[in-house]
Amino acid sequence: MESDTNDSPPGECPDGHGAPSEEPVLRVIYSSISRLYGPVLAEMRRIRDQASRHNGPDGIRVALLHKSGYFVQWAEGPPVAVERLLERVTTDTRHHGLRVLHRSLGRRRLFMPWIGAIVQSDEVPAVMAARIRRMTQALNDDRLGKEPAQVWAWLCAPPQPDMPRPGGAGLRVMLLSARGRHSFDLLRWVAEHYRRPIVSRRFAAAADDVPDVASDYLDLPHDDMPGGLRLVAHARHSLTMGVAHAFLPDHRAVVIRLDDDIERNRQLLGRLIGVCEQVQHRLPILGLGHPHSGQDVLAAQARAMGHEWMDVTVPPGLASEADHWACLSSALRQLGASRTG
């Protein structure tokens, strides 16, 4: 797992191809029946390595996850060869019972050839049948939104049971960190203290040299916060290989755990507005640290383009998780609040 200390600069297309195109592509959305037995890493990377031949020549971009022991796959590109890839996985043993989920035609979410997902989850396969049934059914009566990574998401991370709203409307926020792991440490400890289950996701680019990234969430049904909350913390590489790029648009809110090196918290400030620009999207920005931050620098630069920051300052003397999380909560209740008054 990587240790979320690689950085990329700020900005960086994860393609290397430069700004996307403005032209519709099709979106397609589809699961199956999985036939692997054992090692699922290993075949997720040999499917990575036939994907890359087949579909980078093609301008197909895809993500692919084993969950459960079911396949989402998430493919776009020119329609005809995005069609010319459906009709390939159809005759791959490795899975059966393909069943297209959402297709449409829309902008660009995935940049990068291919991004696969493992998540860990003690979730049987029926649960997973019945949520695929529940989902077209709710497409076909229009009770879901026609983005594909909204699809994605009621498939593959469904709420808690006990979130406020079901289909899950309520407040996802991104946790991001300047340095270390700090994002995946406060994650933890708000899980601990609320005793919340962590859903644990591993994301894999689509080159051996390209280290592997993590990004956990979990759920809150809090009261106050209409819908509930989700919090998913990210490894900041995940900024340049894709994995924010698709889901981003989704979120209400990026939280940066702030550092004491201010330049530091620049680059990955600036890193996170290159991709808000690439998918077209602004959001608020939370800057979760001490006084001295440099909240007013990045203050400036987050609104220089158009972002909307709050400063979330941590009083000097409290550095545990619960002073961050006390301080957070707070500012996540008055966002919440001024989202739906």
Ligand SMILES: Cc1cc2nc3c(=O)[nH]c(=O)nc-3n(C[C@H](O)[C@H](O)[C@H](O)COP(=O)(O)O)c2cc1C
Given for the second form:
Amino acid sequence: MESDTNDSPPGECPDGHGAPSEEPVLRVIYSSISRLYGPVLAEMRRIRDQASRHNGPDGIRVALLHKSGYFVQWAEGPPVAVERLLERVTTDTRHHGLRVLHRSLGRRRLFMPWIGAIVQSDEVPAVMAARIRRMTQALNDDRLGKEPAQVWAWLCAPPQPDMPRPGGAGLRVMLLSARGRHSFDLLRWVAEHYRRPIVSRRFAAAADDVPDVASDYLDLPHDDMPGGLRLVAHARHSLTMGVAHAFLPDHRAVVIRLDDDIERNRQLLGRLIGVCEQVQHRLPILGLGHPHSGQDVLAAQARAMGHEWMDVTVPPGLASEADHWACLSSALRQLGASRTG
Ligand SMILES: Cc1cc2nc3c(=O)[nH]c(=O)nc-3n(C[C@H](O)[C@H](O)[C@H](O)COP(=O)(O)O)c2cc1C
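For comparison with the form predicted on its own, provide the form predicted together with this ligand.
Time for the whole complex; same chain goes first.
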């Protein structure tokens, strides 16, 4: 089960490989049709064990997703090593129909030898196949950016069909909480309130003794937010296992649901800033909580590292998810308006 108590120090790369090098790497994303039937977790773990033997020494990092009868793999590393990996993987009988969708040279975005993700969904393989076809077309027409994370998100976490900007990101916001699972609780409340589906993903760690982490998201086609809003709840532990490293730069802001314990808030913010430093990314950080949660100290900590800090104060005595959402949604509207206007 997911643990959210692991508070390993910020500032270290999750796999202990030190600071990322500036050397450009080859980034490749391919899709393939899975031959795994029934539960996939055990086979994903076998692939992980094989990958861990080769990827680390070869300087390769991958994220592998299994969804709707397809694999999608995002691999990065020295060009020769990535080409060798592709050759090896192509002949693997656990899948077929491998199709390279994206290939670019650029900055490393993955910081773990292996991240495995499983999305349980009712979507049938034909829908995934159609999405891959549309994506190939969009890539050919240059309608998609050159960053692998965008390609991955489009394919693996597509927006709900009623979102105002199909294929577009809208306002994408990450939710973290300094204690417990309050980010997931808030997301669940919002989903029930607006009757929106939640998509649940499970990211498997690179070793058996490291707990998996969950991440849930939902899309809100709000009229007052151009492009709509995607809220993504992450476990705190995703900051130490590399998941946040890959996806953080695609978020427009991070919301930290603050705790009464100021030290916990400081620790979480420190870990978040550590990840931002590693991926060289700055973004607005919103502190959602009651007054006296250490907002002054947190604002100084964030601003000292070049991040915008916004206090989203929930008045004393108001503690429900509805109260938190009322305060947060108005702050997000402001944020959306300030980014577009
Ligand atoms: C979808 C998929 C993804 C894979 N990803 C990797 C990988 O990232 N690294 C790797 O070494 N092997 C990966 N493999 C396994 C390789 O195809 C191959 O079985 C393995 O590298 C052989 O390792 P071994 O010679 O140590 O047994 C993957 C297999 C599949 C089906």
